[in-house]
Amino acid sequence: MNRSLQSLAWLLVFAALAMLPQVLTVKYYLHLSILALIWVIMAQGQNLIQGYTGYVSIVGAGFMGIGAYSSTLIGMHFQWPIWATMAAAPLVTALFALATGYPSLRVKGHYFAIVTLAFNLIIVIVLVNYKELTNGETGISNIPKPWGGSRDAYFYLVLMLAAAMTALAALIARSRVGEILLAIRQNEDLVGSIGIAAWKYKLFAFVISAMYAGLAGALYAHFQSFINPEIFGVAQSLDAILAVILGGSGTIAGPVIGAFLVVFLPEMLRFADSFRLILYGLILVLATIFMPIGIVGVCKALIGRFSRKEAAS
């Protein structure tokens, strides 16, 4: 698919999403759509470190929590407007990512995943126990919403930000930086042997992914108007990883598809009642085993096969 067709496809997707507030009669589905768009931002950041660089980070939800609490607490204690606190959240998250990224990225493979898992656990433990600041497990409620809590207006805000963050991810992926990140995923030792400081690019991907998560956390906090540490645990980090894998790791469209799946699929399985989570887990396991290249990868393979048949005939 050439660039013009890709651009047209993205415009059609954006237009279809923009019509949701007018066509959805059940407002709960609009609520889920907003959550899915927030997860699109989260998954696009996860994809930069996981899909392009090849490092599986299990601290995404922890960074999301830092962004959510940063935006909330800055507004509470310094009376900043919502827009300023939302803008500050990714910057605060970036500082934490810089502090944790360099020691984490000194290890590779499963060891990196374990280290980032430990960081996520530490973040949750701090949020639970630093009650004077975070209110512990009780959480923080009555977080202000922009536009008086208008759900339709917030949908368009999140849609615009999700589109902007997706476009930024595409620019990074198609730049020289993106090419080096892909090279690191393929053969990090070879990248180092030709004089490229791989650790700088890995740290860049880690910090940018954290900033995406921080923005997603701030949007989540001001949408739900309530946060507590449980929301930002390891399970949510695994959801971000699964969103990338299911949609298509190392693609731009993949995290968009995967984000909507991890939000809507559990809701679609509510008919199973007590077996819902078991079915959800089973579907995810089977999809990961039989579709390791994700939905986008499968679609590309099918299109390529169809094109070859057409050319042969």
Contents of the next structure:
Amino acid sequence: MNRSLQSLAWLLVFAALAMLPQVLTVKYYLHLSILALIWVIMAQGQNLIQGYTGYVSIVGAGFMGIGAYSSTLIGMHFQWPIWATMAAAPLVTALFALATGYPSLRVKGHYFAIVTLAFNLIIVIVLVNYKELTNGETGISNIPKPWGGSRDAYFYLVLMLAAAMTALAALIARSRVGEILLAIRQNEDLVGSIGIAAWKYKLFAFVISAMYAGLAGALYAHFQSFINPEIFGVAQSLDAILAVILGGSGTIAGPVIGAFLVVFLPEMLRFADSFRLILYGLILVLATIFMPIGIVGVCKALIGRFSRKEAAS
Amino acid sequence: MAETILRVEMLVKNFGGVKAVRDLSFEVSAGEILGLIGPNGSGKSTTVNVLAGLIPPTSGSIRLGPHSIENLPETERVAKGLARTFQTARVFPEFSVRRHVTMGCHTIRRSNPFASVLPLGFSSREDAETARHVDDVLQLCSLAQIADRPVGSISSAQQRFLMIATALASKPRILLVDEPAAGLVEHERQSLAELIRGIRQRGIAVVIIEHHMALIMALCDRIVVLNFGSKIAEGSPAEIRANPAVIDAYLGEAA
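Same protein, the form predicted in complex with its partner chain this time rather than the form predicted alone?
Let's see the whole complex now, leading with the same chain.
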């Protein structure tokens, strides 16, 4: 696909999404759509470190929690307006990511995954036990919503932000930084031997992905109006990883598709009743085994095959 | 007398109790090809890895032109003009050959990669310069015909030339090549020898580790022989071939 066709496709997707509040008669689906768009931001961030750089981070939800709690707490204690706390959340998250990224990125592969998993566990433990600040497992409720809680307005806010963060991810991916991240994924030793200090770019990807998660967390908190530590556990981090794999790692469209899948698929499976989560797990396992390149990867391969046939005939 | 590019003095590398490199000293000049030979385990690759900054030396000094580089990290040595290739194929298989070589230009590009995130077009002149330089390197390394192929789809011999091309893209003053002929057949070895002579002609110093003796003897201006981490001989190919210590340790009687 050439550039202009791609831009057109993105524009159509954006237009279709923008019409959702008018089209959806069941308001619950609008609720899910907002969650899915928040997850688009989350997954785009996860894709930068996991898909492009090849470092599977399991601290995504932990960073989301830091964003959610910092936006909420700054608003509670300093009476900042919601906009200011939402803007501050990714910055606070970035500080945590800088502190945790430097030690974690010294190790590779499974070790990196395990170190980041440990960080996620620590974040949850702190959120549960630092009761004076976080109210512990009970969580914090009555978090203020903007526009008097208008769901439609919030939908458009999240849609605009998801589009902007997707565009930013595309800019990073197409830049020389994105090229270096892809090179790190393919052969990190060679990256060093051609004079590129890989750690700078890995840390950049890690911190940017954390900022995406922090923003997603803040948007989540002011949408649901309630947060507790459990929401930001390892299970959610795994959902972010799955969103990237299912959609297609190292692509820009992949996380968008993956985010909608991880939010809507469990709902679509409600007919299975108590087997719902088992079925969900089964679908994920099968998809990961038989479709490791994700939906976007499969589509690309199909388009490639189709256009080759056309060229041959 | 050509300018001395690399000066190694009393280099020592110990791994625990194992003395991998002992008091090694040698020099390489611009436009000179220096062979580094010796039996397996004699410390050749360790020497290259210490020179390139992949592992720190236990003691000794390494000078690249006027700079002391033994305390610099690997990446800064590349910026100072030292490039290397690896014994085994290390490539970015998903990139095209051209993009792969362009990656090697990192240290000679003035613009910051982070500035390229916002496409404001500031670096377009530099991009054109880089593209010309990459074309030149591709031509030199006989890769121009396959420039747009994905690296994963070219032959392992072509990948060896690609590794050299990527190292050359940084405009080095000295190039360290670790067993470049491994797995090559005769006519590919001939092209390799031609390429390395072409690199010398550009005034680049070359240090080559190789087990293929005919290639080493035909190519090198000077040879350093290592055994158990120590230098046991140094001289022209003819001198090395006649040296009894070298024959005893490495070449054997038939050579």
